[in-house]
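Quick heads-up: it's one chain on its own, the form predicted on its own, in structure tokens.
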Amino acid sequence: MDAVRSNSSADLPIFWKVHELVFLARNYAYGLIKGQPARPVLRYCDEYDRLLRKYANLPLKSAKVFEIGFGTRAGIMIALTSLGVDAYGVDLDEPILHGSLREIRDIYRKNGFERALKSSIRFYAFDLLWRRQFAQELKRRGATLQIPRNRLRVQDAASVDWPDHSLDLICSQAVFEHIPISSLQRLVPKMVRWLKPSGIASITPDIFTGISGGHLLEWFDLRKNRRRRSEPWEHLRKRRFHGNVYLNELTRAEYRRMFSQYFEILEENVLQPNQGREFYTPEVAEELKEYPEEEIFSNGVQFVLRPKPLM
């Protein structure tokens, strides 16, 4: 059987996947050393349990809670099956959860040689410390680190099936501008299905149009003095060069149309508001100017959604 392309990964040059992975790993121990991977985790579930309990009346503990692409990681299931949450993931790659061989060659044989090789690397430099970390912030809530294996899925989001209304959260981190738009349009009418009337999603989409939405490793650190070898909005201006992910490609205006279809939109946040402005120079903003400044910088942008009653 062959492998499944792994969404992570993009047909490109040797040199220019090494590039991008030395990067990733650069990312990754300056999070670590600064101890931050963990917090967000946690803010995620604090978020989602605010949105519960504001917009259905519902304490997240109380929850069943489906995450559209818990990653090589799975951290933020890690974190909801550890706070004593009913909640359940899908992805497409296989993930790395207790380093064995027998998971480095399930990840080949599903996702290829390119996607085993990095889950190998960050599982053993990375992740195994960030479980430390994490199992620290969980003691100081009362809860121990526990892991998911049976409450993950791998395989397209869109081919999942759930009973109708059965559930109370959707949730997605960074994943719907990695999913093919063939697919987002059978999983998004697949959502309000799956919802209560009362149950939301919350899904937070990196947007094509900001800094970092070409998803090239050197923009996602803005500080001034890095040495980069793309002009800021890259993507948008020369594409020289390009991530090594697929990308749908679509603007925050195309996703609020695709989810107002479906969905009443209660929320749309920009997380990082007026990221990248420093680099926005006149010469920038005039090559940009077919796209409004809403887009420029989007980034992340939390789309916060109630189904509308099926006809």
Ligand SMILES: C[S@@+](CC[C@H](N)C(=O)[O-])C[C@H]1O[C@@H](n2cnc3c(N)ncnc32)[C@H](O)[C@@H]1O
The other form holds:
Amino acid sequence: MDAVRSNSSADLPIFWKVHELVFLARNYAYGLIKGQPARPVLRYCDEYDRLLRKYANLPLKSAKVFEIGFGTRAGIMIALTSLGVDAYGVDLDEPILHGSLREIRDIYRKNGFERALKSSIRFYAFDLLWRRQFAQELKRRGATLQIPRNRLRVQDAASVDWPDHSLDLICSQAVFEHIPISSLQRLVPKMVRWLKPSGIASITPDIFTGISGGHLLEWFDLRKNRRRRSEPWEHLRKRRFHGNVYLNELTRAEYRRMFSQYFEILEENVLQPNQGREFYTPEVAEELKEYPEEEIFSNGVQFVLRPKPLM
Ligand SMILES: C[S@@+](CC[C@H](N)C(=O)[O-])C[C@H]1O[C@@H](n2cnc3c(N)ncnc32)[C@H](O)[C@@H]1O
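Moving from the form predicted on its own to the form predicted in complex with the ligand:
Every chain and every other molecule in the complex is listed next, the one we just looked at coming first.
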């Protein structure tokens, strides 16, 4: 039932859910200790500014932006609005912004018990600290942290409507791989209509064929000496374990095909080239020989898109 209400929980045995939760907590803790989480969110904003200036001759500050899949922390949306950008976002899951009992009850009602539990643990264990680090980063840029509650819509992105040609930028990080193909077939043509002719989209799915594309959290941290139950590219090989999320399993070539029906692809950037190369032994390569190396070493791939002129 939860799988329908929130796609960040899949139908898996409880021991594996706990295992995945422990790895998630370890990954967050590692990021916090290293002071990493605040910076990437601002780096996304800098990247959107670069793209808008290059392709639309517009600074991010003057753009109207729509984020697809802001996540329960709504980090990019918090960053964009704190920087004074006219930004809006959508997500299937309720965000957790204040950690109040009422908010947790609303998450439970909308997205189920598991989502409410995960969001509450994360909020009190990590998000409050993250906010403090983030507020300091913003201060260095002369900005103050804003929580954009009334700019966050909670619904399926494919059911959203914007007036035609009303947006300068549509952005999305690590979301499209979670959207069923039938919904993508509705969403992608809508995105073309929503964008101004000069507008662009920056869509970065986590590609299924990469080493962490199966969303087994053991493979989100690639340090070699870590103990893992699964093998490298387990999700393409033995398939014994599954991530605790819904995945549409699209390959990089399939995204390229889908986007190029409606968009000109201006850039296609692999965020971490060669990721997992040290695990790609000759035996693994032999088993995966049906996949070209560009699929195997894709993880986050940023597609920068401009609407094709309408016929
Ligand atoms: C891995 S999280 C990424 C969140 C955020 N973009 C980030 O980078 O932290 C994926 C998000 O996509 C959302 N999502 C999945 N399918 C969606 C849909 N059809 N419409 C809107 N959001 C969706 C999920 O609820 C989840 O919050």
